[in-house]
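Presented below, as structure tokens, is a lone chain in the form predicted alone.
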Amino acid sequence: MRKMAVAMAKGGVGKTTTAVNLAHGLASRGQRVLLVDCDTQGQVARFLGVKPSWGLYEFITERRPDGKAMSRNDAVFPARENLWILDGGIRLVELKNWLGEQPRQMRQTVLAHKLVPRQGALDFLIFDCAPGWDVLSVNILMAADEVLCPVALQGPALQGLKTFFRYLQSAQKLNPDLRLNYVLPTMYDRRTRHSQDVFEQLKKYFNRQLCNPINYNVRLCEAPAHGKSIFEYAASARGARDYRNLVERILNHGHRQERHT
């Protein structure tokens, strides 16, 4: 089972958009995927159309807002065929002040631990990280050994990611694991000199990892409303095209695929 984070330091990069998108379509390719929305706005669930009753704070605390126990398993909701989803939300910060409290020696590795499939049921586990560093994005990648970081190709790009940088190399020292495999740049715009610009960049410094980058495509924008991935909403959408890009890449452990336009 592959464990990615897709994560960065910034919000408004497309970190959930990406996240939602590559799940469904990994599932659409026969891969059994668990989605984990760690951020408290819970926007996975919105972004599917669906509303469970449950999520990650009741998978890990093992009990109810009300305090009566359940099993994790209820807390696991069918999304899709072949993808489930941990919801987020609110009581994810009840979630981080429970963590807060459990043993020092434990306190960063409680999801790694939890989340522990039974063997062959899922081939990947992909969380959606919130931007910032918290006891919950530290258990996060802990939990993870590959790192997906979008980058939005808008404003100043490379100041979150070498802010990120720094989140990643401390999380190392504790997951000599975890890899940065994959740099997703997002919101393209090839009218604009700045996109450009900033994809130099990354090309001169994340070559190996650079993904396709998703162009700046309102189709995309337009499917969380509908509660539908891009691939649902507008299959032959230039988003859907650059997002079976990023699926066919991660299939292929980071192999560069042609570039699709």
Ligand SMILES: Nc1ncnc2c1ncn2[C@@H]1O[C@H](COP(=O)(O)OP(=O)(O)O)[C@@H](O)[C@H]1O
Second form
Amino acid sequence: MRKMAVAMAKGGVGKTTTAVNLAHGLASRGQRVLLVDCDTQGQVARFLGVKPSWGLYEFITERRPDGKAMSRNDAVFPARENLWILDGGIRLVELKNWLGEQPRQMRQTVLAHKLVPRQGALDFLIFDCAPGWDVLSVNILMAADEVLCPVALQGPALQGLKTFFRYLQSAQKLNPDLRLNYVLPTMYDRRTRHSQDVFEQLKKYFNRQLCNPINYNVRLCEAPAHGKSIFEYAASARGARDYRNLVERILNHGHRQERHT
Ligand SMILES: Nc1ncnc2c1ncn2[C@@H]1O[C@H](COP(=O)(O)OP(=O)(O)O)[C@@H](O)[C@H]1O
Ligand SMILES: [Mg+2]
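Next up, the form predicted together with the ligand in place of the form predicted alone?
Below, the chain from earlier opens the complete complex, with every other chain and molecule after it.
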């Protein structure tokens, strides 16, 4: 099973768009995927047009908010064929408090220990991360072994990358298996000089990890309002083509990328 965190220190760069479309794209290719929403904004369920009653909080604590015990499996919501989600949202604030109360030596690895599916039950575990750095982000980077980092080629694009690499390096000290395998340029607009310039810079630094860019595509903004992935909403749109391309790369090029140091 591959365990991939879609992470970046900055918000609004296309993390959730990537996590959702990548997860659904992989699921459509017959891969069994669990998508974990690690953001208090809880956008994953909205993007997929579903309303799970329970989520990551209940999965980890094995408790409902009213304190009643519940089985972990009940927290996993089937969102599509081959695609399950663990919902995020505001209850993750409680989860972070709960994690903070765990004994120091195990606090950072609770997620890694609890998220162990039955042998062969899943092909991909994908984490949609929040922009900040807290006890939950650390837990994700302890549970994952690959990182996919979206970089928006708009505005101050490289801002946030440096901070993110500091996070990543401190996480790698605790989890030496963690690799930055994919740097994904998003919101690419080939007509602007800025997009081109940033893309060239990324090429210099991340030759091996750099993926083909995801173009700026208005269909990608519209799809979540309909509760659909891009493949359901506009299968022939450029955004769908770009994400299909990413799915192929991830399926075909597996673990060939090197570690960022
Ligand atoms: N390639 C793209 N083209 C156009 N809009 C995009 C693209 N990727 C993401 N968006 C839009 O940008 C906004 C932020 O994306 P989102 O995936 O929520 O970012 P993050 O999870 O990093 O905060 C959303 O409204 C989303 O629909
Ligand atoms: Mg998000």
